[in-house]
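Only one chain is given next, in structure tokens, and it is the form predicted alone.
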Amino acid sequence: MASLLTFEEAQERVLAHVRPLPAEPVPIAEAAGRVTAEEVPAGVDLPPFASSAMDGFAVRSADLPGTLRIAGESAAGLPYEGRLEPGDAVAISTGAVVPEGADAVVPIERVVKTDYRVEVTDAVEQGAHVRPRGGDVRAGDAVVPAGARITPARIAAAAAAGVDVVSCRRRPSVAILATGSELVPPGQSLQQGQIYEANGFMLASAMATAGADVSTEPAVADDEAVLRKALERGLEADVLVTSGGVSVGEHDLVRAVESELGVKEVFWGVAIKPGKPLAFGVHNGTLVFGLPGNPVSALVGCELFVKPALRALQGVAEPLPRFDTGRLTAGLRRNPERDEFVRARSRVDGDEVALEPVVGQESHMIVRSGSADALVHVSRGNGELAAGATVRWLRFD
């Protein structure tokens, strides 16, 4: 194996192959988790209207403090109709539209009601309890930013703000293949020597959390022709992943096979610790990802790599993940040569997050992995980092 990339060279050399696609109308009813492609703007102030943020009733504040006759009622979608007038109060509903010539709203709470006339013993400022006519954004400006995820409250506030279609990158299609002779699916007898397969079940879900969609081929075993047909179906797709058959052993066939496929191989070998044979190429567009057949060094592989690169084709404007700092709980050996990324789990700790390394940091341990939530990341160097130091970690999705 050649000179071995770090893990940020490799991430810039996966997107640096990777085009955002293209975009497509989506209504807004569907668009939850997607990617917008352009800013989506306002198609109205909001709110549309002054209006009242707490039940009460609508005066003129040059008025109190005073006794006002009570001029009639303006409720959520009943607005009063007419102009207030002087010595004239209106009651009114929280989010009712506060009558024209009313510039203030004195809560229920706050007077004294009595037949058809309202007592406010105070003064009150021009303004209270009155949200403003575009207060919270006006028609044309931004509702949601270019190459943002929409998320719940992103929905409410384009809905709220009269958008009712968005325009978002596609969904990247992926196709995985986990390749091996060994594996049969969960649910059938084991014979000797086979294993289940679980990589391509995680990483299907893992994938999905980043908005792919996802396709996962059968298991297939190390057979040239049985590969190579299985490596073509998934070329077809956006983003193809395979695991296993990517390190040097006899059977390792994924990237020879895929090579005489006409994939472009763009760098083999990273210097991290799960995860160092990951393999990476391009195909007339189609991002090749080889991620080894160890379940936790496939897992660490995607997180870094693979999901940074589905969150670039959707145009994501910071696809790599974000790092958090937090203190370990125990001490833990540094390797002179690879960065290491530690399965670990997390716990507030007054304003810190506490880290605990789970027992058992093996990359097949993938059941000791599902206690984790954390990835620390131990970059390279001799000694050891102490209990109580400082690192960054990485949440599981």
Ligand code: AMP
Contents of the next structure:
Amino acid sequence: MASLLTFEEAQERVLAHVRPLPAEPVPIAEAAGRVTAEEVPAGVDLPPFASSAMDGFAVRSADLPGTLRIAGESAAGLPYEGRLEPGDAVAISTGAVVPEGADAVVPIERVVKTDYRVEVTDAVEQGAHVRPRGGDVRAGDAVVPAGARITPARIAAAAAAGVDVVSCRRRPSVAILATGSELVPPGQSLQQGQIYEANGFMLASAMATAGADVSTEPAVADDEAVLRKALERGLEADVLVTSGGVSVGEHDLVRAVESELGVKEVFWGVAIKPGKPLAFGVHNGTLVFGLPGNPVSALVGCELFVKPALRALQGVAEPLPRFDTGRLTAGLRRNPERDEFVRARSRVDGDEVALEPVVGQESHMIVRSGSADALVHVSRGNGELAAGATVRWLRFD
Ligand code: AMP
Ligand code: MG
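Structure of the form predicted together with the named molecule (previous: the form predicted alone):
Next comes the full complex, and the chain you just saw is listed first.
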């Protein structure tokens, strides 16, 4: 690891190897969290007709103030048949068609109504409380852009515009493989020297949330033959993510076995803490991430490199995590060689975000990290960032 890549350089190299996956049609009922492969055009103008924003009376603004004859009703889904004649009003509900000839709606609260007449004492502006046809979107214009993650509001936007199926990128398949002879599944009892396997569960949940179709292999021992078999299976996925076994120890076999299997290593080692011995390579179409075994290192590596790759595979327009700015509540010593990603709790303080580093920053301390919702970027350098310093941070969940 002579000269380590910065995390930005490493992210660039990862993204340079990502080709967005093919598109497939997805019914909107199943599209939550998916990413659009192309722009989704509106099937109709929205609203599809000039409609009322209020319960009240459709009128001709030129007639007001005055007393009008109630000529009929326009209810939602049951339009008034015919034209509004001078001197007439039509009772109207929210969302109902504004009849032809009417150019404004007077809310019910602003009229005095008798059996057949309605008295309006104020003038009304043309267009008042009328939602013009196409005011939200015009037929053919985009309701969702390309490369956008589909949120509940975007599902509603597509549905409202008459779209029932959207073209989305295929979800990336991800194989997860935890390595280490010490690992035992939670629920069993521990023998001396064993620990519970945690990374596989952590990575599976992180990647499912990022839109991946995850399969978790049973954890494997640090044994070449066993490891080779499991890696071979994992290489069939779009993305293979291992944990453990990528450092410099005698039993760190992942890179060597992957190399035998034809994985071309793109880089090994990134100037970050935690997570330095992270490895990235490619094998045919498969992206291969070797995350370090310490759970916090694996978590940080996943946020900085694996999740951006998953987003890019899904065609997300801006796959890299977005940094915000905030203020440290406590001083942090800088690391001269590596950028640090310090786990912290964020809270709003006035119109700023205050970031309180959690106590216990060592890379095995996953329980301490469990209470954090922020990764604070402490760029490499000398001295310390004082309490109150402005820093960049990213939310992690
Ligand atoms: P390694 O990267 O294999 O040297 O592992 C670094 C540290 O992380 C060691 O203390 C391992 O026991 C621990 N570790 C490795 N894999 C896991 C895992 N899947 N879950 C929890 N801890 C792990
Ligand atoms: Mg290990």
